[in-house]
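There is one chain below, alone, in structure tokens, taken in the form predicted on its own.
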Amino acid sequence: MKITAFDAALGALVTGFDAASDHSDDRFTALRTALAEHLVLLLRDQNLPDPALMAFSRGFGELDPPGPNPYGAPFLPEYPDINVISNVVKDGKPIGNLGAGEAVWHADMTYIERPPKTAILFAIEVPEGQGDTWFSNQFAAYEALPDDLRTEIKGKRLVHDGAHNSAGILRRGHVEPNDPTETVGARHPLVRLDEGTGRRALFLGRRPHAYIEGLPLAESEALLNALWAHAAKPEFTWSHQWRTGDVLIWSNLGVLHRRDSFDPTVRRVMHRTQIKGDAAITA
């Protein structure tokens, strides 16, 4: 197995590894170490039926079920720990989440007290040259913060919206909030301490409906706008153009990610797992 860093702020290519069968402790220790260093890992030309995807994913920790499905029942009742990301509609019903539109910068499920720490996404069908996924290194973003912003956010907590998914769809059982100060969701520090490395990262979750506790709304909006403009600067990012058989593994607590839109008439099917977070977020 070989791990080669990309010429970017994050990300590395893993070669010489079969995700369906190479499950030794030494291999997974090396993968977890590489993930902590590079934040995103890419494996090409993999074959992962759903049981194999779950077995591989468990090498990174305890599986965490996906967030509530806006369409009701799980997309894969036989494998409820797997989320389906797709634009395909079958018999008048979507077979997966998110459709074909753009997904804005976000981290997954930060609206809960213990957000998932790792995400694994496997490409089953992808439109060629479309729907790229982008990542932004939030450790690097924090380290490059201007002194005034770093001082301004010290000790502050952010309310993470739990009413909408990453495509902006209102979750079942929620009412559209009219005021960000009334946002429902977990409260996390704006700066997260990674206890494994001792480094700190910006922890922004998702921009719409977010609110910084204790600030007048106008001040919260202005500060969040400044932080998001900084967090997504090109020098912190890397983009991935998908091929069938790709597996991406990323640190959900250390990066933001987003997706480009793609032709809705072209099929895109991906299966996704996530790993339960170890603890509540600390500053």
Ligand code: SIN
Given for the second form:
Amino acid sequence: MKITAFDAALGALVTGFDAASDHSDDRFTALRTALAEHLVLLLRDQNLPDPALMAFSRGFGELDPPGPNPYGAPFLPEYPDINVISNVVKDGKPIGNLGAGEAVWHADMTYIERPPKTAILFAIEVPEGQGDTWFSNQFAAYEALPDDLRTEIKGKRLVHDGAHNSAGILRRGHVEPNDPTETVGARHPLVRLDEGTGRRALFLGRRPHAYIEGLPLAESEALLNALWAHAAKPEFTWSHQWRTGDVLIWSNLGVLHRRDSFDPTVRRVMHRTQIKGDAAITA
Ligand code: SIN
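Next up, the form predicted in complex with ligand SIN. The previous block was the form predicted on its own.
Let's see the whole complex now, leading with the same chain.
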């Protein structure tokens, strides 16, 4: 197995590894170490039927089921720990989440107390040259933060919106808030300490409906706008153009990700797992 860093702020290509069969402790230790260093790992030409995707994912920790399903039942009832990301509609019903639109910058499920630490996304059908997925290194973003912003966010906590998904759709059972001061979701420090490495990262979740605890709304909005303008700067990012058989593994707590929109008439089908976070987010 070989790990080759991309010429970018994050990401590495893993070669010489079969994710369906090569499950030795040594291999997983090497993959977890590489993930902590590079934050996103790309494996190409993999064949991962659902049980194999789950078995491979368990090498990174305990599976964490997806967030509430917008249609009230898991997309794959036989494998409820797998989420489907797709624009395909079968018999009038979407087979997965997110459609074909843009998914804005976000980290997954940060609206809960212990958000998942790792995400694994396997490409089953992808449109060529469209629907790229982007990542931004939030350790690098924190380390490059101007001093005034670093001082301003010290000790502050952010309310992470649990009412909308990353396509902006209101989740079942939630009501639309009047403004971000009414946002419902977990409260986490704006700066996260990574216990494994001792490094700090910006921890922004997603921009829509976010609110910095205790600030007047206008101040919260201005500070969040400044932080987001910084966090998604091109120098912290890398983007991936998908091929069938690709697997991306990323550190959900160390990066933000977003997805480009694509032609809704072409099929895109991805199966996705995530791994439970180890602990609450600490500053
Ligand atoms: C997501 O996990 O937000 C979806 C990424 C993608 O569809 O590429």
